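The chain below stands alone and is given in structure tokens; this is the form predicted alone.
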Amino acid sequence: MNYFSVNDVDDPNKWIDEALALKNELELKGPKSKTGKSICLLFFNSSLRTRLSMQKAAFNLGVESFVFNVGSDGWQLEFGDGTMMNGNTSEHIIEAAGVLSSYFDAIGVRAFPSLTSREDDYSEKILSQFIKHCSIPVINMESATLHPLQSFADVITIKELFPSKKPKVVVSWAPHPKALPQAVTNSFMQWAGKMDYDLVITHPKGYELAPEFMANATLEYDQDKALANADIVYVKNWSSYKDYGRILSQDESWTITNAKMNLTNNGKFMHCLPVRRNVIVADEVLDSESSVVIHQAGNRVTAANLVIQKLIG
């Protein structure tokens, strides 16, 4: 069993009352005695969140993990099938996968898109080659398009919000000045469209996902219209999927701002973090007590403790 997204979830509503169980017992008794089991975390691109809640997780577990920065600790890997190894790469993926299964009894893998190429990123070049040649599991610490870890935190943290009501859930684009991945969008959106939620995703013309991952969630280009009585507004900023990696707006108006937060039902903020402030979100709601991204950030946590239990046992 690989975790790659939700698709490989037999049942996501179990797995998350079966998270919220596992996180208060861990509450209650404290970290599990050392089980002799190991996880390695590779990580090709940066990370506060991931890296430290899967090493808390294993902790939890009583696992041990072995962090690997990649592009600086590694050779570099080549993922070509039948490439001459002539050029810049030192280390077939085919021997490392290989060398890393016999060595521990998981493995963990974050690396970004490139923004330049559809077709590279949405084939998942890096994460399909490591599900391909390893004999152990793969968890998806992030990668081109999916970021599982991340969606599974946050429903568990609306579900802790909202234990018994349908809530509304609006995905709302922000301004950012870089260029960024599709990939937490898109993820939250697939575990999303397997919830009991209304669903809506609100952005400017242009910044449409690809038709995947839009599930049941209704489109609706005017923001203001689409965050009315919602109760959770989870931002985010994403570059276009059309015209791939462009950023096609920077308006200032898609800032979420108390005036904003004002059309909602007492709605909760959330984002995946890092976040900038008065850029996506205004200090006035990332201060205030609608805001609700360190609890989800702390489900990191639970969510990883889960996945790792479900891989490893």
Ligand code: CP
Contents of the next structure:
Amino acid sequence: MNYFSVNDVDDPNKWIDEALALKNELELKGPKSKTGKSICLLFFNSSLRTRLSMQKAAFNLGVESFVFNVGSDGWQLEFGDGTMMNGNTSEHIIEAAGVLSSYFDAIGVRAFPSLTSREDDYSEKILSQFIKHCSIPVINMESATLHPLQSFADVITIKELFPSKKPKVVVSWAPHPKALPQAVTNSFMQWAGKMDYDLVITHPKGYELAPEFMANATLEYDQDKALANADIVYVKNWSSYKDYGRILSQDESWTITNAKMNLTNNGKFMHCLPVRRNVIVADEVLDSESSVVIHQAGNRVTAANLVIQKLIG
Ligand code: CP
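Could you please show the structure of the form predicted together with the named molecule, as a counterpart to the form predicted alone just displayed?
Once more the chain from above appears, this time first in line as the rest of the complex follows.
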């Protein structure tokens, strides 16, 4: 079993209940004793939350974690089939995956997209090669197009905030100076599509997601209209999917301010972090009672606990 996307989860609502039960158990009883199992966390890109929440979750479950920053410390990996490796790449994924599989019980991989080739990125060139060549479970710690550990934490947080109500959840684009992946939004939309939400997405024209991520959502191009009566405002920047990897707008009127939050139903502000203050969201929102970003980031451990337990016990 791998944890690549929500499609690897048999019953997402049951997983939320199980994650909350495990969170409660760990709070009451403390970390489990050592299991003798180990997990490798392999990073091609930077991280704060993903790295440390996975390490904390492994500690909680008595699993030893080993972090490897392959992007800066490892041999440059080759992913092509049948390549003559007389260029910059020194080690093929076939050997690397085989060695890692012999050392560990599971592996987490973070590999961001290039944002230059939609075809390469949406074929999940790197994660799919790890899944193909590893003989141990592979956990997606944010791939080119998806971030399922983040999304699982997000839906757990919404469940804690609204245990019985069908919430109106609004996903809003906001401006950012750099081109960012669509992964967090794609993945949240996948998970949210499995939940009992009134789901709305709002963004400027040109920022439409790939159609497969829009299943149950209403698209509203007017951000103010979308925010009306929202219980959750989930904010994220992403670059264009259509005009692949490009920034089409830096319209500051999309920044989330108190005036925007006042349109909601006393809504809660969510963001995966890291967040650029006064670009994505004004200080007045992030520092207010309506922001749940720390609670949300705390649930990265809750999500990771269950994923690691499910995959290696
Ligand atoms: N949200 C998230 O994945 O944070 P990091 O990039 O710091 O891991």
